[in-house]
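As a starting point, one isolated chain is supplied in structure tokens, in the form predicted alone.
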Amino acid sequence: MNIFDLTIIGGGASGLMASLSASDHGSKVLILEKNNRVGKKILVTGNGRCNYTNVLLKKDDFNRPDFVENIFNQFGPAETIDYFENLGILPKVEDEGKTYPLSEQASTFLDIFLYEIEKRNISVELEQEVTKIAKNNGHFVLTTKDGKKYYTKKLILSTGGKSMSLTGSDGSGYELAHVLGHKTTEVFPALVKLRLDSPHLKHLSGVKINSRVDLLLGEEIMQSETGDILFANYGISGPTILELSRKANELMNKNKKPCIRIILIQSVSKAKIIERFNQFKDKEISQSLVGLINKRFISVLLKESGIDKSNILVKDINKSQLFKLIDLLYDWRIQVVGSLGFEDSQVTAGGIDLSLIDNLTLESKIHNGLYFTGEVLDIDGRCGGYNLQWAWSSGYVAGKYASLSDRND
């Protein structure tokens, strides 16, 4: 019976990092991957460029700041950059701290991992989906879908969440964890496009603007972001919307009804806009808005403000309607009714409950020798390299302690 020092279920970012870390610390490692190759999700990150960390990372960029702080203190962005640089990947830091490989190819990471796996004699078994985990005489016994059994002293669960299931993240790790006594918090898509309730979406589809967007619950601002937003026939997307989406879905899961407020004009005062309409009082209302906002918004805002005729002169518009139009330029609200699903989300919110996970080692408090990494845990971060950094950090830490620990059940 071949017993491995450490087996890692899942060959994604955190699992691959865990394998190198464990190897660095002397373990004989096996990776079990359900796909026909490892690292599939890495290849699509950062639009194929792989935004692999963020040098401006703070603990508050994550949903569980106090938990992640201990992990990042051991292996954060600086250590990640140094680690990969020693393997041959030079960093390229761009706006807002986003960091890419100098090659600007996500495949660079996969190439490096495959090289290191072979160099270190790390065993990899592909197309092996683990369906059962049991403990026997202090060892973990892993049974796969086709009936194969693997025996290991230590085990790391790196199965990912439910986002982008075609890459292998289908939530199967949650059930494996449940059998071992671990609970899962509610999971839902994060960093995902939002669905809106508006009759104007088809008309606005394809419009891209740079604007401030607030997520509102009643009159309370729950979150505010500024940047590119893109309208589509289902709703709205873009980096700002992805950032808002976690909070929006969290609220809707509690049966609350958030809306977004788009601030179309940020750099010009209302007084200046009123002055503009006075200047153009003999112009048609639609013409008076040309040069102020994207032309596709004009007919939409006129309808929203109750102005039926686009050719009506400014001076002939009812004052209440004109001021409604002006207000919409600074406070245009649209109801959020949902989001696209896990397949379209970049990350999963929720996961393995952290109350039974050691926040220094990522070891289970139930089973000695069982560790968790990456997205399978109830950890998610902002868009911009944060979630991959969690994968590297958690993988490194779990791989290290799984190798150093000599405790037995």
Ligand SMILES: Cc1cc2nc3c(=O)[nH]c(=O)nc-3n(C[C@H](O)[C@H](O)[C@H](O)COP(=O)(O)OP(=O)(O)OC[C@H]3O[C@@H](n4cnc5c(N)ncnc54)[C@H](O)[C@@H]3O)c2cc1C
Given for the second form:
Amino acid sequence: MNIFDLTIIGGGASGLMASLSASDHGSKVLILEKNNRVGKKILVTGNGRCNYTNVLLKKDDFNRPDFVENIFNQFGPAETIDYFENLGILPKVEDEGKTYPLSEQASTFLDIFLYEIEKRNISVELEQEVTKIAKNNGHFVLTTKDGKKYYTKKLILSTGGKSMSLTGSDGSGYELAHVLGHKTTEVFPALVKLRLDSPHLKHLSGVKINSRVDLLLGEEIMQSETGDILFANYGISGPTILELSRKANELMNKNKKPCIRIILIQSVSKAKIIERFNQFKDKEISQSLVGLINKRFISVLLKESGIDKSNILVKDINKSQLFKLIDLLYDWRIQVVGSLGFEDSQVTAGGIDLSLIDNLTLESKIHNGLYFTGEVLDIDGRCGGYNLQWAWSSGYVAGKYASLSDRND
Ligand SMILES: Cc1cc2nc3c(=O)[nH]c(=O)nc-3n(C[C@H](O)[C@H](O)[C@H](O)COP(=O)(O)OP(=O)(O)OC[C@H]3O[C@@H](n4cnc5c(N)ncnc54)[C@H](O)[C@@H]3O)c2cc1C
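Instead of the form predicted alone shown above, give the structure for the form predicted together with the named molecule, please.
In what comes next, the whole complex appears, and the chain from above leads the way.
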């Protein structure tokens, strides 16, 4: 029986990083990957450019700030940039700290990983989906879908979350962890487009604006973001919406009914808008709005404020309707009814419960020699390089400790 020193299940971002780190720290490593190639998801990150870290990263950009802080203190964005630079990848820092490879190609990461894997003699077995893990005489026994068995002293579970399952991450890691006694928190899609309940979506589909958008529950602002918003026939997307989506899904999971509030006009006071309507009182209402908001919103806002004729003169509109229209420019609410789900999401919120994971080494508190990395854990971050940074950091740390420690059950 051939017992490996260290096996990593999952050759995604965090598993690949763990393999290099473990090899840096002296381990002989085996990666088991269910796909016919490693790193499939890396290729689609950052619209093919791979936003691999964020130089402005703060612990509060994550759902579990104190937990991630311990890991980032050991291997954060600066160490990551240095690490990849040593392997040949130069960084290109863009707006809001988002960092890409200078080549602007996500495939650069894969090229580098494949090169390093070969150079370091890391073994990779493709099309090996692990379906069962058991503990036997101090080592782990891994069984694959086609019945093959692997024996290993140390094990790193790097199977990812449930987002975009065609890249391989289908949530199977949660089941594997359950069997070993670990629990998962509720998992749901985050960084995902939202479905809205509005009769105007078809008309607005394709409209892009830059604006503030709040997530409201009743009158309470749950989260506020400013940036690009894109309307689509199902609802709404864009960086601001992706950021709000985690909270929106969390609320909907609790049977709450959040809505989004779009603030179409930010830089002009209400008094100024009232003045404008006075100035244009002899104009048709639709004409009076031209130059103030995107033209596609005009008929929508008129309908929402109960003004059925777009050619009615401003001076002939009943006051309450006109004030409703003015209010809508600053406070337009649309109910959120869902999201596009795991398949469309960039990250999975929730995952393996952190209370049974050591926050310095990422080792299981139940089984010595078992480690976790990346999205399979109950960690998710904002959009902008944060989730890959978590993958690199957790991969590095787990790979290191799995190689340093020689404890066994
Ligand atoms: C479209 C898209 C764009 C994104 N863009 C960015 C970005 O620009 N910046 C950023 O920071 N983050 C981005 N992310 C998020 C980021 O890619 C993930 O957070 C990160 O890849 C997670 O790494 P991981 O190693 O935990 O999981 P994954 O990268 O998902 O890897 C898991 C691996 O495990 C394998 N696996 C699963 N189960 C088994 C099993 N039972 N047996 C064997 N193998 C198994 C899978 O096939 C897969 O290869 C993006 C995500 C998506 C979907």
